[in-house]
Each structure stands twice: as structure tokens, then as C-alpha cells.
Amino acid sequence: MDWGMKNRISRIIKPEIGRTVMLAVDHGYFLGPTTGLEEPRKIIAELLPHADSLMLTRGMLRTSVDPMNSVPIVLRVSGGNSIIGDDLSNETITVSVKDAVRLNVSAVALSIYVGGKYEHQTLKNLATLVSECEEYGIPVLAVTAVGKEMTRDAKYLSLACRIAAELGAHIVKTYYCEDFEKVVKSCPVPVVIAGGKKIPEKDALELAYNAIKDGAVGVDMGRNIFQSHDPVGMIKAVRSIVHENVSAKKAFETLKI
């Protein structure tokens, strides 16, 4: 791994503690104006000071983020379908690596659908993206997307994460599950957990705490932050768990809900 690659990863996963709080606001690429993201510029401005990195699409980056911002960007580069389409897993690469370089991003992200109808296509997307990004020293984050038909257990998630790493992903984003430590141990690259759909704040904080305890280097949360009754308080609470090892109970007590 060259200097540029290591430097970009260190912007996302803070080397002094080996942890990260990623804020995901890329949902609009398939969900449209998601609840809480109707006015992305406003909510991003409120939450950005408390995030270690921001995950979003190039359209939202160009229109809704101040270019003077210094928070590293993880750019969503896969898509091609919507919530009303025939199959969300039917994704392709939607952004060129040259455009990612032009946008000065710290990493790019795309989804893979292991076991899904378009498994081969999305895994090929990952392999192609890794090869192209290696030329520019840009890390690739693979998201192990899970269809409704897939069971989110350690066996399946270990398979998906390991395949992502084997194809060259530098970071893997996946879901938390029982025996999650097995998923982390079998994946040779850093693992962050997805927040998933909105759940009660207390449960989301316990999810973050358990994931860190079981070996994740951080979280990449979206809806459980920007759809919270106290979005700023929620990202601060998540940050205290990830960066300061605060308990979920103590973090929850800080919220204004």
C-alpha cells in the first residue's frame, strides 16, 4: 500500500485510536428525498463538525457541502436503480475515478450483493473499481448490501466481507450480527458497521457499542442519526462511544429526547 493510500485511509480511520465515525447521507441515490434529508445542505452543515468522514454522492457533494470543509469524503460511486425499480441490486459504477480525483475524495464506496441476482455484476464492479483506484491511491470501501432474502448472520456476513477483501476492498461496511467477532476476525481489512433503518436511539447506541466491543473500527450511520429527534445529540453520543469508549447507557443519557 503506497503513501497516498495510507494517508487517505488515515483521514477516515483516525490512526491515534484506530476508530471512525462516518456519517452516511447517500440514501437519496435510490430513495430520493429521504425523511430527514429533504434539505441535505442544512442537516449536513449541522452534523458535519462531529463526523470523521462524510459518505454521499457526487451530486450532493457539489450542491450541499461547502468546498472549504476539511472533513474527508467517501464518495458513493455505485447505483443505477431506485426503490421503485425491478431490483436494487442491479447496480453499476456511476462515477469515474477521474471525477473522484477531481472531487478530492478520500475514498470511494460501492455496494456488492453476495448471493443476490446480480452478484456477479456487483462483484465485477468492485474488482474493476479497485484496479482503477489503485492507480491513483484511492481506497475502496465495499458495502455488503443485504437483500430481503438474505439472513444477516455471521456465516453469510463473513462470506460477503471476506469476498470483498479478497477482491481488494480496503475497508468493508457490513451489518452487526450475533457472533460478530467472527466476521471481523475472518476479514483482513477494517470493518465498519452500518446503522441500517431507523430504530430507537437507545437500541442504535447499543448497536454501536456492541460493534466496537466486538472489533469494528467504527460506524457508518445515517438514518439513525439524521432521523433522530436530536440529530446533533445523537451523532455526539455515537462519537462518545466510538472515540471515548462511553457505555451506551451513558451516551443515551446525553440525548434531548
The other form holds:
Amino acid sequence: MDWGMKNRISRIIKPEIGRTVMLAVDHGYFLGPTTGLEEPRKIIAELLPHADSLMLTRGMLRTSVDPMNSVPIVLRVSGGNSIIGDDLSNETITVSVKDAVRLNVSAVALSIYVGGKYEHQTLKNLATLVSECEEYGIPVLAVTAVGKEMTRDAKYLSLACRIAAELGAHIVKTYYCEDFEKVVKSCPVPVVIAGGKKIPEKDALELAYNAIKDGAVGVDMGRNIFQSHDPVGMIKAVRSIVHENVSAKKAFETLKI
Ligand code: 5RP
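Following the display of the form predicted on its own, present the structure of the form predicted in complex with ribulose-5-phosphate.
Okay, now the whole complex, with that chain kicking things off.
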């Protein structure tokens, strides 16, 4: 791995502890004006000081983030569908690597849909993106997106994560599940978890705690932070779990809800 690649990864996964709190606000790329992200600039400004990186689309980056910001950017570069469209898995690469370089991002993110209608297309997208990004030393985060009809169990998620790593992804994002340690063990690159749909704060913090305990290097969490009654309190609580190994119970007690 070359210096640039290592340097960019170390901006996201903090080398001192090998952990990361990624803030995901890319949901609008297929969900439109997602609850909690109606005014992206405002919520991003409030949460950014507590995030190790920010995952979002090119449009949101340009319009809603101060270019003087020093928090590393993870740019979503796949899309082309919507929640009311034909099939969520029908994605393409939406941003050139040249533009990602121009935007000075620390990594790019792309979804794969293993078992989905357009599985082949999304895996090909990943392979193509990795090959292009290797030329510039830009890490690729593969998001193991799960279609409505797919089960989120260890067997399925291990399959998706391992395929992502085999195709060259540098970091894999997936969901927490029973026997999650098996998913992590069979994936040779760092794994972060998504939070998924909004659930009670206590449960979301337990999810983060269990994921770390079972081997995830961190979270790439969105809705359970920005849709919380106390978004800043919630990202700080998640941060204390990821970076300081605080228990979910203790982290929950710090919330103003
Ligand atoms: C959408 C994504 C989101 O970033 C991801 O789902 C993380 O957000 P959340 O914690 O809300 O699930 O990659 O495909």
C-alpha cells in the first residue's frame, strides 16, 4: 500500500486507537429530503466537530460544508436510483475519481448489492472504482447495501463483506447482526457498521457497543444520530463508546432526552 493510501486511511481510522466515528449524511442520494437532513448545512455544522469523518454526496459537500473544514470527507460516488424507482440495486458510478481528487476527499464510498437484481453491475462498479482509485491512492469504502427482500444475517453479510474485500475495497461498511464476530473475522479489511433505521437511543448505543466488542473498527452512523432528540449528545455518546470503550449504559446516561 502506498504512502498516500495509508495516509488517507489513517485520517479516517485513527491510528492511535484503530477506531473511527464516521458521520453518514448521504441518505438524500436515493431518499431525497430525509428526516433530520432537511437543512443539511445546519445539522452538519453542529455534528461535524464530533465526527472523525463525514460521508456525503458531491452536491451536499459543495453546498453544505465549509471548504475550510478539516474533517476528512468520504464521498459517496454511487447512485442513480430512488426509493420509488425500479430497483435500488440499479446503481452506477456517479462521480469521477478526478472530481473526487479535486474535492480533496480522503476516501470514496460505493454500494454493492450482493444478491440484488443488479448485483453484477454493482460489483463491477466496485472493481472499476478500486482500479481507478489505486492510481491516486484513494481508499474505497464498500457499502454492503441490503435490499428489502434480503436478510441481514451473518451468512449473508459475511458473503457481501468478503466479496467487497476480495474486489479490493479498503474498508467495508455493513450491518450489525447475530454472530457479527464471524463477519469481521472473515473480512480481511476493517469493518464499520451502519446504524440503520432510527431506533431508541439506548438500543442504538448498545448496537454500537456490541459492534465494537465484536471487532468493528467503528461506526458509519446516520439516522440514529441526526434523527435523535439530542443529535449532538448522541454523536458524543457514540464517540465515547468507540474511542473510550464506555459502556452503552453510561453513554446513554449522558443524553439529554
Ligand atoms: C445508505 C448509506 C448510509 O450512509 C447508511 O445507511 C448509514 O446510515 P444509517 O446509520 O442511517 O443507516 O450508506 O446506503
